[in-house]
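So this first bit is one chain, no partners, the form predicted alone, shown in structure tokens.
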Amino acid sequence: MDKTFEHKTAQEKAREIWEKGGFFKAHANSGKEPFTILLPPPNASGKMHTGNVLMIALEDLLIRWKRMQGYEALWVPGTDHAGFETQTTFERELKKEGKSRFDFDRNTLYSQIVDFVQQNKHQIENQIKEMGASVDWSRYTFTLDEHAVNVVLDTFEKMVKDGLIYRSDYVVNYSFKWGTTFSDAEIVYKEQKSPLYYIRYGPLTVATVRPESKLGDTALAVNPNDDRYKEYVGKDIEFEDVLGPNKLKVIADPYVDIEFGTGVLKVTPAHDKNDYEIGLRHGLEIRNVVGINGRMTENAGKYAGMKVLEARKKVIEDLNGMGLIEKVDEDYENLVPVDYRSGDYIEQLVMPNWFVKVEPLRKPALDAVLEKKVNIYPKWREITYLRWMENMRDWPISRQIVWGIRIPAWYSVEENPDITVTFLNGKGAITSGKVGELLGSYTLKEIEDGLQSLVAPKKAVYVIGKEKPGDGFLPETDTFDTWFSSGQWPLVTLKYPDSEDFKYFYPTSVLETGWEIVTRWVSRMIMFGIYLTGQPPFKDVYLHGHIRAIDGRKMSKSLGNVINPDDYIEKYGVDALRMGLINGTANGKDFNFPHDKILGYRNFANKIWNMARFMLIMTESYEEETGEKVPFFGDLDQELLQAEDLEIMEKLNGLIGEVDKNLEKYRFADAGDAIYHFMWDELASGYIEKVKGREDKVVALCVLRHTYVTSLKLLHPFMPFATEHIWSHLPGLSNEPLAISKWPGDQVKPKK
């Protein structure tokens, strides 16, 4: 062994022997247990941040201790395509160009981030490698992957015939510039300042900067605990208002801030999405009094046809014409949303999505976590889950863009003119309009071709299908949201519904995962897994906490406090990374990056290699001088064992109890910590020094070879690299490499 441990030379060499002996292929019909976990999936266009890597660190050790302890160990990897994210980050370099999306139809956009992903897709998966995750690569999935696809599109088929879809109103960020909408990502919030207006309603006197959308209140808000207006609660409330006598009731909800303006809020639930979950909460009339084409609604009265902006201008004007207005606040500043693109003004609307009945799908999961089908972990992390799913609202399933998985719907033109669809025409320039209306100027070919967006109205007639139903139809251009595609992952990566590794390896037993997303993507997988196949999809689920930066605050770029986990892998290996951030782990709860332990680990590294060098430099000249060999353990006459030996051994047995009982727990910083301190403070500090000066070497180095081997292989989870080159240096112990060397069971008990 070299003098000193290098830890790229070590993760070089032990990759080596992993990738040359394809260790970590799984076999269906083994006939071992299986032990399976799928890797949650990383963004494909992106790169690995420290929360990727403790996931990646965990996940890992779960499998390498399962598979060393015998059991058929999957690991299944992949990437996920990420909607949103991928396709802001696509138009970010589009930008740098001069260009949009708005440059290109849909299908042409599609194949340029297709490519854009399959250019960066390997950098992701070359991080998952560079980690040391012994994940079977035969079985990398993409959740674009033609299976993929057919069963996220099966299964909708299925809800559909089932009566589970419908489509209604939902509200999105609308920009009336481009004709689409755009995710909360893509808004940018400008700071300015605006008029704001105190006007009467009755008895209540109400501020807002937008009076126009006053058209479309159907309801006044207090806070519950605001005195002033408890008189009020429950109560309908008359006034005169512009469009004639009005009558709106009163309703209390904590979202209403005492502190601003009066202390009472009006609810527009069509043009806003804070009082849109208010309307859901009181069950209120949602009244569109602006429509896609940037002009009021008919609900709007008289002021129908005008454009916002004139409209608002007009409302002013009657509602002093009325002494309705009781006071200005010229110098009111706000957050007013706008497109990141051109700064152009985002409106949000209430418009057609798809949704999904949770009901049905509700309680079965709801139930499979109340009777411990499904275990979470660390156990008051479950309350999250089930006051979730307790009041679980239907679940719009519809996204604005270009990537994912488009929704197979298809419309007839015929039977639906009133179809609002945006366009590339033959010269390039964008169009939009009512296809009926169009298609007096276009062919149905161009309007299909050039095709961005279509907007279709709630009672519009469609046709469900994979293909085209024939001439005559437009596409739906919506896309499923991500958690209903990566809601059905146990189904994609195994290949549901008829492959051997679905029939042997699920359920699935563990998901490991950040607790944030805890509702959003394991509660659907749960309600997936139950409804397709009758069984939860994984038996328990581990959620980690958040990484802050060192100093504690969430990390960002503004605060420049991002850490780069490749900076640290490049400076104390990637061992030091994984125990760090192991042990630095608070069961569940956020923990500030443990740049400490991950020095701490990165001695530990060159500790146990010492340790190595140490044992082996002591065998060898043993065996000059005697020899002879130094037997293994089993072979050794107990009666030869001293004080000190036996009392390391009963240290060593009482280590692997709980080891295990710690890992069989999820309580993974303890179980590495018993390992740190065996190794360092019993087995380093107590032991070694002890026997140093002993006449029977022979019987100090059985047992400290024995002993420092059990170790290692307890270790070999945590710190995989380290450990797989030391044991390639041990001579005569095996000719298996140490990931897939038997996990110490009982030890033998020596005689006292």
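Residue numbers count along the first chain shown, from 1. Being a predicted model, the structure only gives us computed values, none of them experimental. Compared with the form predicted in complex with the RNA:
Each of 352, 150, 85, 309 but one sits over 12 positions from any hinge; the one at the hinge between the rigid parts between the two forms is 352.
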Given for the second form:
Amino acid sequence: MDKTFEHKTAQEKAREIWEKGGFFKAHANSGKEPFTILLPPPNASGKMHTGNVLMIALEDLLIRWKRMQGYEALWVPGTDHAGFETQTTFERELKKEGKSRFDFDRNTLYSQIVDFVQQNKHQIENQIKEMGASVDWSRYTFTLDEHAVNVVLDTFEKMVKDGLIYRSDYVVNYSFKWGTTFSDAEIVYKEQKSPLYYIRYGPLTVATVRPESKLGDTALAVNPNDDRYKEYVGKDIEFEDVLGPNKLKVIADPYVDIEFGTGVLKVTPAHDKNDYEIGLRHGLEIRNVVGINGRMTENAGKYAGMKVLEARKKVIEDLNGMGLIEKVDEDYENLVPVDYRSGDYIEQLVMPNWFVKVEPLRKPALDAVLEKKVNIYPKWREITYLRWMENMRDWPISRQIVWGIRIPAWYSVEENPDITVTFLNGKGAITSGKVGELLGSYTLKEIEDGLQSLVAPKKAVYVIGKEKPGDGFLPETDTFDTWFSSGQWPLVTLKYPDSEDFKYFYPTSVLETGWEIVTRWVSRMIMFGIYLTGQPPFKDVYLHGHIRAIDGRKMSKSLGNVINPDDYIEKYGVDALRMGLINGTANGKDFNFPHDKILGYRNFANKIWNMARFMLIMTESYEEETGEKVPFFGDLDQELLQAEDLEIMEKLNGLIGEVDKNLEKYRFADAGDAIYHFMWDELASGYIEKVKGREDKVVALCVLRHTYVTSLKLLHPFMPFATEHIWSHLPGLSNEPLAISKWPGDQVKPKK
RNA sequence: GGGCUUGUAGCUCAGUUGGUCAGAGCGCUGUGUUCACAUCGCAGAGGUCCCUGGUUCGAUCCCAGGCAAGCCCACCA
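Can you give me the structure for the form predicted in complex with the RNA, which would complement the form predicted alone we have just seen?
So here's everything in the complex, that chain up top.
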């Protein structure tokens, strides 16, 4: 053995041992008690970040521990198509070539992204391997694999039959630049100075930063407790407006802030989320004045066709001309929604979207946690889940992007002539309009072949099916929200409904993931799991903390403080990085990237390496001198043990119990720390020093080997490479690798 | 505005039912190269456990209030 530990060699050798043996392939018929973890799928075209490293370290720790305990341990790897993110990345690539997604029809664009992902997919897969993740690659799943897509489509079809799916108007965050909607999670608010206009509505005055949206007003609202306006509530007011005489009802709603502006709010349900809510409460008309092309609609009368900002300017001009602007507050600062990546302005628009009726799904998923069928660790995170589930609203599941699973709906052209289609015609020019009218100039096949997107009216008639129902149909072009498919990840990976895997491994044991997706992902998986199988998809949920940068701030490209795990792997090794991160995350709280700890565990790897060297050197020289073998602990006459031998044995037994107990409670750092201190302080600094002076060397060497090898096993799930590599140097133990050796603590009983 | 979390040695943090609980790693100071390891050993310095009250025989740990920090959700038109 070399004098110093080489992490690169260890990683190479250990991986070789594991890959050759195929030890991580699980069997659905072994008779062993199953223990299952599903890897939260990283973005297929992405790169490993520190969060992924922590996730893999923790899950590998759990799965290796359970495997050694005698469970049928299954860890399913996979990757996610990451709809919007991937499409955005791809479009950035297109832009470099001077192209955009509008240069292609939907199918062509889709297959190009398929190629793009295929080219980039290996990176993350290799990185997962490099991490030493003991996953079962034979069950590798990509969210767009055929069987995965089929599960999702079947679920959707069932939900349609069960009346859980409907189409409705919805205020979406729409980017004209990207031509798609954004989820709330993708929006940030930017502070900016916007002039606040005080506009007269007859006897009342309203303050707004968006005068053009007044064209879509369908009421005025005041707070029910506002004494100034009591007399108007419930009455119509008539006044001169930019489009001629106008009439609006005054309603009372507690949403209205008495203090803001004049205390009177103009309600524009089509272009503001809150106004939309008010509209629902009071049954107001939704008057759409901005179209998905970013221009004013016919409802805007003489402003129709203008871009939003143009229209705003013109409306202000006209209002001024009519003397309807009371004053302008130029110093007003407000928050405007922008795309969190590009910073582009987001418009709120009402569009027909697909929805999941959440109520029937929500309650059982809430109860599952309340009734402890699903346990969330750490406990204090549970409230996030409970509160979300208590207040969950219907879930819009359609996204206006190409990259994803297409909603399997088909529209008969004959029955729905009002469908708006956008397509590339035979000459490659973008053409848009109502399909009923376009069919005069184009064949349906032309439209279908060049189809980019389609907007069906809310009341459109549709057929659900994986295959096109026949001639005369156009496909829905919206895709599912990524969470709709990843929410079925446990069903998809285990091949629901009738595979051996599903029967054996469902429900899974523990879901390990970051806390930030409790609401988006965990909640959906529980809902789908119960809906389809009657059982939640996992028993425990462990939520790890976020890793912040070394400076204590969130990692972000703009701050330039992003940590690339590869640098640490290169310098200190995978084991040190894993152990450092595990030890940083004590109880699921966020933590700063623990640079010093990683260094410390690199040293630790070297320490245990040298302990092995010492042991081997001593044993060898003893055996050469005396010509007799040092016996294994089981063969040793226990009468020969000295006080210090009994003491170290007792401490070792204590350690085993402590490790199991802490891991059982997901207290990873406590377990790791205990092993670290036992090996370094008790074994290396304590016992080994005594061995050097022992008369009965054979007894001491025997005890040393036993305690060392046992603690090596305990350490293996934490630092798999170093321990496996050292193990391979220890003669006479067993021919099997450490990874599948027997755990020192309790073994699980076989499944009946 | 609603919620969660944190405030312990120079730094990053442990401290699991209130009584050797004042700790670890790194850093720092001094020191050591005889047969595992300088990615090491030995010795050492250091803290009003955020502040103020309360409960208790006793509180870093429980309660109330305050101060400070981070994050999540909602987003005053």
